[in-house]
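Okay, so here's just one chain, in structure tokens, the form predicted alone.
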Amino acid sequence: MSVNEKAVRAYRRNTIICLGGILAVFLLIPAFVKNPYTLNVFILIFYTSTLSMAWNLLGGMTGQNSLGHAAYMGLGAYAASMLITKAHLNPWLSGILGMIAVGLVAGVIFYPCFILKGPYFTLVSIAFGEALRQFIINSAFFGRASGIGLPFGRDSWLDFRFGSKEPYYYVGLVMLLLVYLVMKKIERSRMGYALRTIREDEDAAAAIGINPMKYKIMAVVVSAMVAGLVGFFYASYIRYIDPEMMIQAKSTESVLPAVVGGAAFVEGPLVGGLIMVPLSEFLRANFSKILPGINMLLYAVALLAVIRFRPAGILGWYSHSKLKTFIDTKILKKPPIEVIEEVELARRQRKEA
């Protein structure tokens, strides 16, 4: 084994150790943190960041700025809840069927809408969310404005029902990790390259053989299905849903973590969620009596500040910072990019041979 290969292996090993350490911290949190409110904040981080990753696939990677993800989440929650309460299906199966239903609805509804670009597509997504909310409010089948309650009972993994927060914490963490891995896989795949090309110049993408309509439909379906998964988790955790979960402010909450963290990065929603959700909950808990809605004011101020000072988000700043240089060289022992590319090319050649 060459010196370069040893250096690259050491770098990858150090990276895995650091990531494993971070994961271990999150796995051990429920063992040391017994306060239900604190665990609730972590659960909020998990499903908000997951919803933000769903938006980031469509908004950050593809450039289609949707403000309808609260509607996808609500539709997934309602679909799963109706199957549980009326068809008496197993909750896990109901969640899967709900995801599929949300993906189909999003694909059918937005297929003709992709001829629209820029703010027009955004307006259609807002109209879709509000139309769906009004439909549910006026439908007796969906419980109108009163909503739907899921049955309570003994703790059961089969029924995805618990009296404590620890099981929801771990399910939320697993959901977050799985969706992150899926998004990372998409980013590095042919689909990811196609989506980024479409984002930069749709006409140029079509000229080099990429079918923009095909990949945008794929993006909206996957994005909507992930949002539907979050809706199922939310309904199972809260044990109650109503049309208010689809209001426009909820869609904004899914956008902000990605924008603050860095919409150009798959990790952006994770970083943004870790910052925005605890800060929002702190302000809500301590200052809501003095200034109602202060958490939404925070979102507005954060958005304006990021757009003005850090349009690439926190990770955009970090990727060119001295802090990253220090971590790469002193902690991870990262070799020069030329060395990594040389080793990767040699590995591919050996694999092909």
The other form holds:
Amino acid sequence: MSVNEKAVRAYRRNTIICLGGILAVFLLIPAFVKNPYTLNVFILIFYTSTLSMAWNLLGGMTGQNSLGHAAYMGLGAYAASMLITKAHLNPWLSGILGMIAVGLVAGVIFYPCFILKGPYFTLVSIAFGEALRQFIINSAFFGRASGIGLPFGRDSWLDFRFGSKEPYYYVGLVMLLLVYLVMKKIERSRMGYALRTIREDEDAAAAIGINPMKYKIMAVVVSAMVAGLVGFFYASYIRYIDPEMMIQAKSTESVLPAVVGGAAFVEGPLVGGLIMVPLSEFLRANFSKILPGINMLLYAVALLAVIRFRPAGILGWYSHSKLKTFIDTKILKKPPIEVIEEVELARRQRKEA
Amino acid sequence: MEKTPIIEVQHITKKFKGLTAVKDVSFSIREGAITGMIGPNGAGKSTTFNMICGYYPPTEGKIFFRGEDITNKKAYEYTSMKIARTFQIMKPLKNLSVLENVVASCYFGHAAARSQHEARERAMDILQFTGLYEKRHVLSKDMGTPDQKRLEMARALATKPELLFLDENMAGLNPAETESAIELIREINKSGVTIFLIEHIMQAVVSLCENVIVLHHGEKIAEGTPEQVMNDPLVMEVYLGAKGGKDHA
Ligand SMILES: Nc1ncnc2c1ncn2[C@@H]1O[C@H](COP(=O)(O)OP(=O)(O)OP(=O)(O)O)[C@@H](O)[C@H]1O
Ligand SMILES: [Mg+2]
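Could I have the structure of this protein in the form predicted in complex with its partner chain, to go alongside the form predicted alone above?
Expanding to the full complex; the earlier chain stays at the top.
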């Protein structure tokens, strides 16, 4: 084995060890942290970051700014809850059917608005959220403003129902990891290249054979389905939903982790969520009693600071930082990119031979 | 016997609101050849080019590809017909690296790569061929005009075209770079790709093109070999008499 090959292997191994270490920490947290308030913050981080990853597929990768993700989440939550309470379906099945429903609705609603270029998508996404909320508030079938409760009962995996927070912690973590892997897969696939090409220049995209409309619809459908999944998780966890969850401010909240973390990166919403959710909870717990609304104000200031000083988000800064150089060379022992390419090429050539 | 031309343009006209940018232009492109289009600034060259490439439809007239009417085809349908284009005003995918720019192209068109490895490997070959290999990890927005022009070409080639449209792909190059660009185009043509190019640099047109079409004020005023059109009295008047400012982007 050549020196280069060894170096690349060592780098791979170091990366896996580091990522595995981080994952292990998250898997072990519930074993040490028994305080339900703290566990709740973690669960909040998991589903908020997942929702933000859904937003980022459109906002970050495709350049289509949605302000309606709380509505897709709400739609997923309502669809699943209705199936559970009215049709008495199994919750997991209801969750899946709810996701499909959200995907279909998003595809049908946004198909026409992609015919027009420009900010129409954002406007329609706002209008869609508000219209859906008003519809539910005025519908007796959907429980009007008082919402829907999910049945309580014995702890059960089959019914996705628990008295303690731990199982939700793990399900939330698994949901986040699965969605992350899907997003990573999309980023490297034909669809990911299509979406980023569309983001950069629609004319250039069409010139190489990308139908911008088709890929934008695909992105909306996938993004809405993930938001619907988060809605299902939320409903199962809180066991009560009402139209309040779809207000505009909630949609904005789904944008923040991605923007703060770095919308150009699939990891952006994870980094942003890990910072913004605890910050928001801390501000609410400590300041809202003293001066109601001050927590929102401080949150806004934090956001403005990021936009002003690090418009590419934390990862945008990190990717050019000395810190990254240090971690790459000193901790992960990353060889130069040319060496990695060379080793990969050699390996593939050997495979073909 | 005459072969069906690869492209046949019949009486196309393009009106932008009050302005007629192209007026009743007809010509054809012979398969396997390099055909050129020249004319002063604002003559309607890019407009003609954009209509043929489906960027927008002609107001009147028809366009045929190997006998098939493609007048109303959408821009994104062209690479699956093995037709690719570049833009006069470059449209690099700014926040992606040069390599990613080309990988994106490899994923689409009639010969779309089926795996990430295939796309990357093909992109690497094209980067070598177009002389961009050393810059593959540079963000495309950080490159100068000559390299962005090359990237336009690389992205078009990555879709494996049989017919390539180049809109002033040599503008802004110095003489040495122009010479190597001419060589590159000749090589692409030799590999079996039909080429249609718009160019202000006469040296390139004369040394590459078999047939040249001259536009002026949206109308075709001459067509023939480079020698024929250069000696055409009307063309001489337009270029020399009217002193129509040349030699710029
Ligand atoms: N989208 C458009 N809308 C309105 N007018 C346009 C548009 N595109 C081009 N024109 C006008 O049509 C005329 C022809 O423009 P065109 O770009 O085809 O010229 P050209 O021959 O390519 O010139 P150049 O050598 O400068 O590239 C010009 O007067 C231009 O201003
Ligand atoms: Mg032009």
